[in-house]
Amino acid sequence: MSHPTLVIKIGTSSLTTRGNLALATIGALVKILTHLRCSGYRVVLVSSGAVGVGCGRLNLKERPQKMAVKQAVAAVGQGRLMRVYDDLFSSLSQPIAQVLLTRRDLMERSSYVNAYNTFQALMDLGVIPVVNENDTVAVEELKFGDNDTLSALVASLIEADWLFLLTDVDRLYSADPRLVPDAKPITFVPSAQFDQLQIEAGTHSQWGVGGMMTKLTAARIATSTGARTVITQGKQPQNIEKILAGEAIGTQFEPQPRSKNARKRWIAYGLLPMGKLYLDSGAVAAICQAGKSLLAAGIREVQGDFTAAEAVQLCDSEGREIARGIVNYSSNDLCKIKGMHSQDIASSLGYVGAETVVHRDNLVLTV
């Protein structure tokens, strides 16, 4: 039996003290990774810290908010921040590599497939990757937004079985331990309670772009893939090798099944929806419970600016979403047949399309 595939993402605030590389801290990572590498295990590292880096560097006393001036320091930042990694690593005999992805690689069906083939060979070769967004080149609406999402999505696209977010608290809490002393640590969350889980997002540092909010977005993408995941502190990264070995630490969130449809995991995740389908309760049930597609006859109003084959997302009246598809129609010609029957959408549109407007291949349950 193969040793799992671990994804580790370290956050700015872990990595850094104000605006200094924390060396001890990326040390004890770095000789972490390594043994776990080392045993048999796959090891990917998404590392947050470049514009972090860039502002220590050049001397900026706050986090540039101009998106031009954050990708410069970005630029600046991820040379340093790999020189330091590459250092570290080489004096274990360990290598390493840089892989710099934006939304859009994971967007394209064949960039994603890609992706996946080159993390793969390289962990067949026994390199640790080490991932940032490409915030160089990454234009705003195509952002990750955060490094917690991007190390979910990475652990997607490369069928993870593990997620640690390394962070600057030691669990999940009922509330921000720094603000209410009597804040509950919570421990483990089951799958069937993540929607019941209560918490305050608190605040964040100054230099970090993440909250705890960010965190469990994070663990709810890479669980329903299929991945358990870890929230623990990132200053003590020796955590990592006794929570592996069945220590209580930190807050673990338990995994669901993984879906054997990769494509489709792309279709939930790996896409980005670019508009909203609101749908009458007998197509909500015909899709969460038939398994069926959706007809144009079933939707109710269309929201947002999209073409044929992007994805969107399917809701109820209520506005809940309960799954993600490609589209067969532009969010204009799905004005005018929402709610239409199939044999009268070709005079409407004056052609003959397809006859669903999200085929239950193309379409993935998000509830």
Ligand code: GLU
Given for the second form:
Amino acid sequence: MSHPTLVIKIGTSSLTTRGNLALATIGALVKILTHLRCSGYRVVLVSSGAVGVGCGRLNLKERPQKMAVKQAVAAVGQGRLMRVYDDLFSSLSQPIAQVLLTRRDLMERSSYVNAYNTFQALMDLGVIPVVNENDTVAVEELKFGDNDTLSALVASLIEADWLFLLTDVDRLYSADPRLVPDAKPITFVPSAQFDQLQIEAGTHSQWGVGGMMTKLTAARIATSTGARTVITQGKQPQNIEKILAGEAIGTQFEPQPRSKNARKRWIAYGLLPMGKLYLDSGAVAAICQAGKSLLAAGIREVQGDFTAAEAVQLCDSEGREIARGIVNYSSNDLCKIKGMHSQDIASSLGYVGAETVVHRDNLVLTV
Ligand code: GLU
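For the form predicted together with the named molecule instead of the form predicted alone, what are the coordinates?
Let's see the whole complex now, leading with the same chain.
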């Protein structure tokens, strides 16, 4: 059996100490990743740090707020970051590659497939791709926003078996351990308990600290596409090997079975939903339990401004997302035909459109 594919994400807080690169941590990480690669694992590193390193190079005391300045600083930092990685990996004879992605690259089906093929070719060549967002050209509305999300989307794209989110805490706790002494460590999250955890996280403000909410969102994406996800301490990269050997370190999230349909994974996570359709309970049951397409009759509310062929989220009456799909009508048309039976649609719109609003083939359950 071939070895699993691993995506390891490391953030700026683990990579830097007081504005300088934490070379000891990076060196230890490089050694572990090279060792894993040599043992047969396919390894992808998602590394932040471009803006942080750029700030250091330009002697900026604070991270810039203005978009153009941040993008310029990232351009300065990315090259320096790669130089450090290349020097360290080269000392162990491990080739690496720089892969800079934008959200747009995953939205286009052809560039999504292309990116998949390139990652596979790199890994077949024994290379460790080092991925970051292409901060210099990413447009604000179309940014991944954070590298936790980027790493989960990369894990989904390349069909990774594991996603490691390296951070500055050792694992999740039921509450902030600095404030609540009997806060319980969370070592394992079965997929059936994920919803509850996300609800609890939303009500504990301290979970917002250190990007825990974005980590949970990333874990949700990655586990739903079949990658076991782990949140663990970035300063101890050796934990990655221990976790792979079965030790209960960090917080581990149980993966769901991976859909064999790569196009459906692209619909769920490559595309960026441009709106929401709120459905009645009959439509929710038809979609979730009977595997049916979405018809106009089941739509209660339309939110957002989108054209036909864009992606939308399908939500139940409480606003919880149940599925995503590519819509056959624009938001304007859907506002006119929501709740209508199929035979009335043509006269309302003045043309004969698709029979379904979202066809089953273009629909993916996300619960
Ligand atoms: N892409 C950004 C950088 O390299 C980091 C985004 C993040 O840390 O989540 O600086």
